[in-house]
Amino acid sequence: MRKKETASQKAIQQQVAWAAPVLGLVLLLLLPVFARYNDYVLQVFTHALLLATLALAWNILGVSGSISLGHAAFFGAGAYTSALLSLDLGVSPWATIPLGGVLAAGIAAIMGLFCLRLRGAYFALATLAFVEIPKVITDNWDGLTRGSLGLVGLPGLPSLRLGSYHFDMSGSLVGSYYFVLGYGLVLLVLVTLLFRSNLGLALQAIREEEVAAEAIGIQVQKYRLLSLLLSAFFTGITGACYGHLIRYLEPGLVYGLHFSAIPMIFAICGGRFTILGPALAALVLYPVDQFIFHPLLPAGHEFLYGAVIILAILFMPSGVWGQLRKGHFVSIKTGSIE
């Protein structure tokens, strides 16, 4: 009987693991149809998708066990690089967005020289302090970045031209939404391949036991640096997309603690050592915050993030998606807690 129950639980677990992402993707693809008369809904979910990509990028480093509070440095650098190249030099955003990721990776390489030998809370605090360097430079280099005045009137997201077909991604909310959704799906595929590659296995080994990983020949510093560079590169691309999406930038906005803390919150709540968990948390928590808590508490609505991270740490240390993958929720329903 016990074996039958276990087999049934595993079957239900596998069905949930497959059905939930597929259903979620279908809903996301059809959302513009459902929300065609409500621009606010589409704006919220476009931003939620962008935050989902930020959480996915953050988790490339997070899967190694490191917690970064400095990803706003990469986000802001990517945003300003793409914005300045397109605004001042007229370069197409198709080129400037990847270049934003490249500069963010360069900043990550500098950060790695000073921070990667640190562990735990020391690493997190060092990355948090590092954000001030690009922020101060951006805030005071008036001749290039306009300083605290910010950048206004940025070009929108790039348009897609295929022969006579023209898809304007900045002229409509639907176009922007599908652009960000497309980028999110591409990043999700890349993160999946990364986590299942030798690099992903090495990062997991480092997370579980760094000394043992080094003893069997894994170059710990090399892999941690590589994960930081990849994480920064995609965070920079997300920042660049954000700048072209809202078409306005200023240092306090893109280098703020919000863009350092929010991906960590989503990763912890959704499942820091899972692939889908961080993205799913972003797609659920941000709309809940905007549709429910923001109207009720305009000045303190972000307490939601503090509450859910405390609950996640206390009761779901592997995150909601991590718990579902383990089948703990299924076990509770069938009366046996494992």
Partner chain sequence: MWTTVLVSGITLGSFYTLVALGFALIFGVTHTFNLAHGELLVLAGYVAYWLWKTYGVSLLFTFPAAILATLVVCLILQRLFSRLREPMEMNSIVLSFGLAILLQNGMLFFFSGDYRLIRVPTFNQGLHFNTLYLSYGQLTLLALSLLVIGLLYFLMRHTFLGKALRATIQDREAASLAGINVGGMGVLAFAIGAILIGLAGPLYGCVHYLYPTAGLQATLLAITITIFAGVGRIRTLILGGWILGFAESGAVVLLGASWRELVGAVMLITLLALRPQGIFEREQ
Contents of the next structure:
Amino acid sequence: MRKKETASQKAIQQQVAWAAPVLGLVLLLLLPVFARYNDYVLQVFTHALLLATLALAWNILGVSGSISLGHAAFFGAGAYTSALLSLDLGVSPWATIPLGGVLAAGIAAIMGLFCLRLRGAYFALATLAFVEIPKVITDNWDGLTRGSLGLVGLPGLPSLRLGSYHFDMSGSLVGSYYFVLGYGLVLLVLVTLLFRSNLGLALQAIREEEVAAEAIGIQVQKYRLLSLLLSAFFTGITGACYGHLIRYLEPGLVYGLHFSAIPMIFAICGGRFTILGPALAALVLYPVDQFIFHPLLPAGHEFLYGAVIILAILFMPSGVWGQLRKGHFVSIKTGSIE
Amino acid sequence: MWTTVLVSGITLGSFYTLVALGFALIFGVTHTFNLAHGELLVLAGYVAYWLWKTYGVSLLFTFPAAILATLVVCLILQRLFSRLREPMEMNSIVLSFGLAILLQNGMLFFFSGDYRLIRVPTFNQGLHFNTLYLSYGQLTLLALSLLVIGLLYFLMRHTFLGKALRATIQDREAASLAGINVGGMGVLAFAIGAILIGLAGPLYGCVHYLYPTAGLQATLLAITITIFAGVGRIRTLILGGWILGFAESGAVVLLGASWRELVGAVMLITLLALRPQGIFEREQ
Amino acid sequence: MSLLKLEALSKKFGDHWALKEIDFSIDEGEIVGLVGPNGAGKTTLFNLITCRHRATSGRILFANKETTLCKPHEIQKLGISRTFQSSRPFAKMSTLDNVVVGRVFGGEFHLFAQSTDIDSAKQLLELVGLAHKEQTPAGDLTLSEQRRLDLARALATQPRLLLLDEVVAGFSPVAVKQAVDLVRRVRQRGVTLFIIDHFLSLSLRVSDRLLALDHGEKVAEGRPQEVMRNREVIRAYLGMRHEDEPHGA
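Would you generate the structure of this protein in the form predicted in complex with the partner chain, following the form predicted alone above?
Full assembly next; the chain just shown is listed first.
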């Protein structure tokens, strides 16, 4: 009797696991139409998508069990690299955005040198402190970065020419929206492949039982470094896109606590042992914040993020999506999207 | 010039020790990290600022209100921490990080994002000893910091409660076998920690600008000094505070004020890298 | 020819000798039981062989190669796997994935799990009797199932030498009997076994030889019956020290 129930529950879960993301994707693709090209709605969802990519990138490290409170270091590094290369050298953003990711990964390598021997809470504290280093350097290296004045007049997101078609990604909000959506989908596919690959298995094994992982031949430090580098790389790309999207940078903005906190909060609330959870949390929480709390509480509306993370860690440590999936986290075998 | 570094290093360092005390005590007794430490400090500062600005209350009489505010928040935080699952250290970081965001936004709502400073006119006057200049502000900061540190030292060394706290810090299991209520000690640590933050907050508001996100710097320096000292040694905490104070003052003189923030961060990362297993493991 | 050879192997923790001058060797295809009271140094010996801890002095040779200073993952690559006294499953991963990950990292690395990897992982689950639980998160298995999963995961790495740390502690007589069969089947796959077995319930039945430790020293080795008749071993198990020995005994 009980078994039957769990079987039907499982079937429902499987269906939810399939239907929800597919429905979500259709909604996202058609959103500009539904929103009747309303500027504000488009802006909010563009930003929500960008934050979703940030959360996805954060979770490449998160899935290995490390919690980073310092991803703003990579976000800021990516944003500044891409902005300066395109502003000062006139390089196309198509090239500078990936380079932003590369520099972010370079910074992650330095961070890894000092922090990867640390575990759990101590790793988190070290990352929290680490952000100060690129931030203060950016703030003070006036000759290169214009210091605390920040950068203005960044080129917009790159445009795409395919034959006679010309997708203008920077000129219109709809273009920017689809650019970020496209990047988000590419990242989602990559993250899914990564998590389902043997690398992903290794990262999860390290998270669950480091000693046992080592005993079956997993080189723990190598894989932890790899996940940090990949996570930083994509965080850097997201940072670069952010810069070209809002066309304005300032050290306190891109290296601020906000961009360290946000991906951690979305990933944990959504479910850091799942693939989709972090992105879903971003796509739900950020619009809720912007459409409901921001009008009510112009100053202080972000208390929402503090409240949800406290509730999540107390009552749902594996996140909402993780809870729905009831222990069916990432697997090579289940055949579901997760 | 170096005498200035010396004086400001000792003043700043003593104050930093005061700022770190509450954090270190809570961490030592309960093995939880309170990342909202700096926000609590800024909150206490705002309470003092608000009383001083709107009602003209003198600084001395703002302390009780500031302590009351931090006490309420700290005891709520203690209740929340007590419901956390393992791993406690990690989960306490995430939870208190959430509380920090809550507090930042609360303060933004009530006090706006403007920079505030409690201006005590006499603090800018001072005494000259040959080339050495000491402002009354520095003197007050130094005296009050050392006084509070001294009081806590006395409490921990010579009272029954203090001894129970120290026993809990050194070995929780042995302490509980000896009949000490370890859970109760945790509540006590949060209460004393709150009082310490409530005392430091208004002073902080006199020497630093208050704004809703100012707390992170204070949190980082409290973590740095605590990790430097390990747990349960007030004398080592003072040493850590002074070293940080000197290092920051030195950096300001040598490199300029804008590099100051880097000192604490670099020191913390270095300390952690040297002691990768964390604080408690090393002592086993 | 000996597969594993220990030469004067010693380990000191602080002032305490956890192991002292152990000389021993295991031949290919043998099943050897490692017995002794609590604190005899059994798990320490496993930790030295798998290089989780470094020997204070002495040498370890595996297949004629010195491995004393290897890293844990290198030891695994050479062909030594182990299970743990308290089993350590990857709790949030499915039972099948637990075994697949052993297979993937024990063998040749591919970026994506091959169907052969998954098939052989399924066979191993069949072997240990967990085939019906392959999609269950490992953390939801019972304790004895987790022990068997540990064994399957270790076997998945295709070891030449498998170290089993207390696989049957707390098992019912029926479960012990199943474990005896299981160990024999593992041996048929060509794996040499070294088994820690405090209560002797498994090793007396399957072992070709026993090594008995007490207080970090080797007190006996040889055929199970001989070792169990050894006065030193009996004394160690009854908890008597030399000074406790009654006069005239």
